[in-house]
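Here you get one chain, nothing else, as structure tokens; it is the form predicted alone.
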Amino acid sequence: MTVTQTTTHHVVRVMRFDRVQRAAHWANAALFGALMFTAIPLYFGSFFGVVLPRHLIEQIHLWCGLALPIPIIVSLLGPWGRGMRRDVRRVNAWTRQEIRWLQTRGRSPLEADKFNPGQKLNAIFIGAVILIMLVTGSMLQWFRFFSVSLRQGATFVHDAFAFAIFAVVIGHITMAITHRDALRSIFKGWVSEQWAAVHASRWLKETRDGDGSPDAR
């Protein structure tokens, strides 16, 4: 347990994300940012040449897309990936209370896990969209290997999910900015025990049961 003395009270820090998880998040965020930035002129051709030449934009988009799964894969491998693997299991484990919370749009009681149902859905969406965009993008890049109908389908799916990604990422950033404690955890790794007791009470109880105290940084 790590306790930080402040002028008015003690703050107990509870480790939420380790260094590997934080590095994977920011590498993934940088790649998504580059893909979104380069997607705009690719979709709206009038933007070509405003910032970068067309060929360079296409190459950045291509290689960032191919690299997109790498931070997640690396963060799941080896002994350094224990924290990420645990979180993947958490994201895929749903209770009836969490499903009910979603059905009632957050109005039903919830003893939240490390991630609330909305955060779990966001993580599942990001994982699925990485695979979908990689497959459809590859089909569009190496189109000669696919029929016209498959290329048309890939174009529709790629464009539709691109718009969905913009909406989800903007929503994610908005939520992060308005929840400063949660945002701090992706920079520094920890949240306060007080925050965890309100927003992730089930996870906090599990953490205490694991070693008698919250995770130490």
Given for the second form:
Amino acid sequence: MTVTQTTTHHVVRVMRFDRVQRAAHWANAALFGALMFTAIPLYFGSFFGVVLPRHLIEQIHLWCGLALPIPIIVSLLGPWGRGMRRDVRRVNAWTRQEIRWLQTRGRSPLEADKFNPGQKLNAIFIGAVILIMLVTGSMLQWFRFFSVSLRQGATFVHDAFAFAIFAVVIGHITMAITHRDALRSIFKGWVSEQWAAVHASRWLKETRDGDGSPDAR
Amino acid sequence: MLRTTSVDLVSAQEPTKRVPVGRRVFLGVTGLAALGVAFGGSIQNFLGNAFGSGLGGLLPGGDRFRIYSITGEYPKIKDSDYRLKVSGLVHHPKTFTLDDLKAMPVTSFTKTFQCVTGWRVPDVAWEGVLLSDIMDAVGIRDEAVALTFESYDRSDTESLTIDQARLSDVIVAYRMLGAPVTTEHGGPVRLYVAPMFGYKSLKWLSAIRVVDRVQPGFWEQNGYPVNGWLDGTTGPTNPDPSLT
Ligand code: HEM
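Got the form predicted alone; could you also share the form predicted together with ligand HEM?
What follows is the whole complex; the chain from before opens it.
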């Protein structure tokens, strides 16, 4: 049995995120937080100088930006990355049912995977914007290698996606703090079996069957 | 040890077909971003030209001044305290008050402010004194090659060759956007060098020194071209080929 199931106070625990995944999530969240925080004075201009000189804010923003892909890459590529890699596959592969669930805004039946389609979309979006912000941010920094039109395009895209990131991250945090069981799993790693039976039934069935997809470590 | 990989699991144990939605959405979003980088500039320009800066300004990143300051502070200078000191290789060194500048022939035009990092603000109204007129008022000497500009922020400096400074759209501006130049924008008096990127338009102008060689300014020492032409090349260039 590779699935850790311990009984405490009649709660059967099912591991959802291993240590590597939790560390990657929080490192990524910290970098996003720092980038979004420093983005505000960069965008609105007039706030900087009140707290920190602008060049310092720029440096923090730049270095956090350049570090942004590191948690994902390190957690995926090492021998420790099996849990991460498996979840990337989950996020990629959708059943017809999942697609329909998203199209009907959650009104069609769903035998949920480890992540529901909304969570999967969030993960895909974050993956894409890491690449996009890294490329456009680097173009803003090393602008000399690009034509004015491309620089303008890069600023446009960096700004447009910054807006989208704020919307998605605020949505993500709202969902997280209103769904305590799922939230606990990104801190402690486990969800209760009852929760999984309701919110991730297909995944629970797979892990229970001992089918060789150990989500626990 | 894994008995099967989860990919096998997907195909073997789950009859429902899986669609690589993740990959498609990822490629779709990044593709959209790539289009945005390639054409975002043109879209902004088109919308800006077609509808004026009102609509263009609604787009993220569009038509909006980003306020930069090297020191993180905005020098606050009262109009009555303002002085522009012109010295160096001149026949009659002179210190101008704001009223002195306003008493000189007025030059005004409407032009785009283009930042080197990509943003631009079209149709900005500018008003001030031709740099050329200021040079004539003090009389520059024959050995003069360039001008060095200093700022009240005590950090920014800029440079222009005499030929560049003589252009008809290079002014010492005291009005901008239909009002006196604000502190954020470098008021009460700033430089506006229309044919070059914004960093050449030094804010909070405090002094002009006429010198015998180009002294790269703050931004140029930090990697920006000394000749900040918007289109990269045209116009009188710097006589020193090492300073491009
Ligand atoms: C969560 C991700 C990010 C957000 C929300 C974000 C947001 C922003 C915003 C709003 C600005 C101001 C742009 C403007 O004034 O129009 C900015 C500037 C910038 N960003 Fe980001 N950004 C992110 C990630 C990155 C990354 C990954 C890099 C990597 C190199 C980066 C590099 C830069 C640079 C160099 C600037 C220009 C700073 C300046 O004004 O001198 N950013 N960013």
